[in-house]
Amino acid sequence: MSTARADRIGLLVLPGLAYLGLIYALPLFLLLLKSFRDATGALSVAEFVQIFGDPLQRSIIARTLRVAFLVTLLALVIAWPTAIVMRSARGGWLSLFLVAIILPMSLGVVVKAFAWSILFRSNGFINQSLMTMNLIDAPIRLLFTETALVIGAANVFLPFMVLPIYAVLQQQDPNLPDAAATLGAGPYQRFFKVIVPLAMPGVVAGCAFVFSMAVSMYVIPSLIIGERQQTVAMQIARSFLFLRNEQLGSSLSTILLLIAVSVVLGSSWLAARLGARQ
């Protein structure tokens, strides 16, 4: 391909990067500056400083972290199984899965994290099961506890999960067990030697998605936990839309910012790390 054809080939992106540059970079460039002035409009970092300075926000910071590794870690230990059967399945139960997976994200967020918080509730689903089985005697506080935003977080971002390590796994070669095995390797081996380094890509992916969604959720917390447990994007939302606090909400905006870039840089790295070895 000629040279002058490449620069006419890549004139077709400049409508789309100024697109992006107008809707998404220039607006959050304008954010990033307003975190880093001060009431005078000097550059400062004295609203950072005061942030990790207080120990309210300090905990806010803290439980946004552990909120989002938990739903990550929950989301991983229930589709790491669900893709190795997705990967055994075939015909009409590939499909199932597919269907069972991919449907749900069709629904949006808040009727989803809506129906968790009623599953959740005194006299809700979950609760009755548990006193017909005899296995608590009174209703047990489930709504408005981190226990249930972690577990309706984590379904919520389940698919994210999925479908990144059944993708990897679905590119195998289905005959490496078989030939681990001939090499004398037993299932544990095979399976922690063979299946899980080729499926680490797609692990890594998969919890760099549902990490980065779980870390800057707003709709979800504030349905499940309300304001008892605020997260870094309700706070984010309570100083623009509530307190009128423009400079704690833009630093808050950037701290945010930072968290979802290193996790994506640091999953990039380590993918690439991951793909080298292979």
Given for the second form:
Amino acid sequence: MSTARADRIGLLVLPGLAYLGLIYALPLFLLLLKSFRDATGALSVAEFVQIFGDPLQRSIIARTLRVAFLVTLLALVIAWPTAIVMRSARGGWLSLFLVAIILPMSLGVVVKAFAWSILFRSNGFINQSLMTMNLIDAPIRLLFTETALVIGAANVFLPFMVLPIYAVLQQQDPNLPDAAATLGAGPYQRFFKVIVPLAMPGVVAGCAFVFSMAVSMYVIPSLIIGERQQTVAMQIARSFLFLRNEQLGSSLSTILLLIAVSVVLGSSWLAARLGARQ
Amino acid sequence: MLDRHAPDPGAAPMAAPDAQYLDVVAIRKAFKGVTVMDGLDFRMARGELVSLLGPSGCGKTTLLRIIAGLMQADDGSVILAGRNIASLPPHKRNISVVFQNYALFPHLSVAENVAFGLRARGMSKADAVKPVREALALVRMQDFAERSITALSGGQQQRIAVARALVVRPHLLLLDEPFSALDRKLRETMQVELKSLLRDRGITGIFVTHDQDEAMGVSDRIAVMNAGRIEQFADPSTLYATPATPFVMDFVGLSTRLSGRVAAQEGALVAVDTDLGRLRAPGTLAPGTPVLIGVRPELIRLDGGADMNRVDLVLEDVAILGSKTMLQGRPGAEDRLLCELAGIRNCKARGDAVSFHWAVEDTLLYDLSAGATP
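Hand over the structure of the form predicted together with the partner chain; the form predicted on its own is what we had up.
Let us now look at the entire complex, which starts with that chain.
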């Protein structure tokens, strides 16, 4: 291919670039700009100082990070065995797994959240069952708790963890565990010394997906725990919609963006490092 | 080395006689109800290099995987150094495998790959340094220890795979088509190199291959496999000179082959009528028996005495192959007429009428009647 031709093909990127620039980068830039200005319009970091000085805001940020971390961890723990089983599944079984994982994504979060409330509420299925089995005397609070939020969010984001891990497992040379076995490695060593290290790029990608989605989630916490225990995204919405405090909203957005950017950059750095060895 | 499966060069075989170092008995294996192996026996001596030779699907890789423990036989036993290992998992057998694609660990360096088996047996990193260095020196790869696997060529990867397999001092080394990923020139060099390496170290090894030249080149004995059975297990010269079955004759080397029917028994010879006339071969068979006549192409000459077998034909093709010239005639459906002459002889051309002559005692005879033992 001639260079001139390649250049002209390069022009194809323009529509996408223009779209992203106009719809994504520009408004985001304006928002960021606002977060670094005070009420008079002068450049300042006063808003950030105030946010990190406020115990309530600090606890919201801490909860958001904690929930995102736990969601990622739970999704990872559930995704591993699923991906392992999927790798050895063939034909109809594999299709069934893929459908089971992808189909729920098309079901809106709202529907799922209300379905969970049937499960989680004080006279819901879980409490009823536990009481029938005499494991508890009185209904325990499940709805409107952080635990319910973590369980619910992990459920919604699970496909984004399973699919990248499945993808790397599927690409692994099936001879590698066999080679490890003939060299004297038992099942645990094969898993932790061969299969897991080779799957790390997929694990990193899955964790990055799930963490960045969990840290910025708004709809799921709104539906599961409501206003009781806020997350950063809920706080941002509140700032703009109810408090009419655009300063607070854009500064919180900047914090959230910085977290997301560092997760993405950190994970791509990690993935590149792991990938370079392979 | 605390692990009880740790390699110990002094202690390996127990009372087992060396001739039965590996004894594979009555192996049966079916895949999804289809029996692919039914009562296969295979035995080899300590320090022997053996090839399992056969076309794809003949069961050679299945047998290799059963010996390595990567696949379970439905029935039968695998006795190695006097111990039945049939029910042991692969990591407890101390049998190393060099895989067709080498199966090196891409996330580990060259040295880490070689150290893998020692580390899996519980050896410390520090203790593994010396044997790893020795193993790399053995395959002349000591300068590559810290390299990444992906930075190596195919030949270098093969050497690392061999070093990784040998460093644990296995009781048995299995090699699954180890040369098939290499180009022709390199393949021949590596065959010679690997054979002398295994010989020097007294390694007992099994090569799995579909390439007869490779099998001839690297092994003391060759087991020719077909449809889950071993058709013949012999040293290369016996295999070539007196193939036990038409399959072995066709799979190992080239041959002239003509089908026919026994006309008469003439003392120790059988007279056979073929489309190209009457031929004689050593043997005893009843008149009327359908048979196959075979002869190796280099035993055929273009002139000869009256006591020799002779067929007249018109040359279909003359192929000049450098060190030899192949003359080919046009035979009947299943038949083939091949004559190999040493050197380049341009005296014959396509379309020439010639006669193939060969000694009666060089003639191979196979009973094709139903129920005849193959």
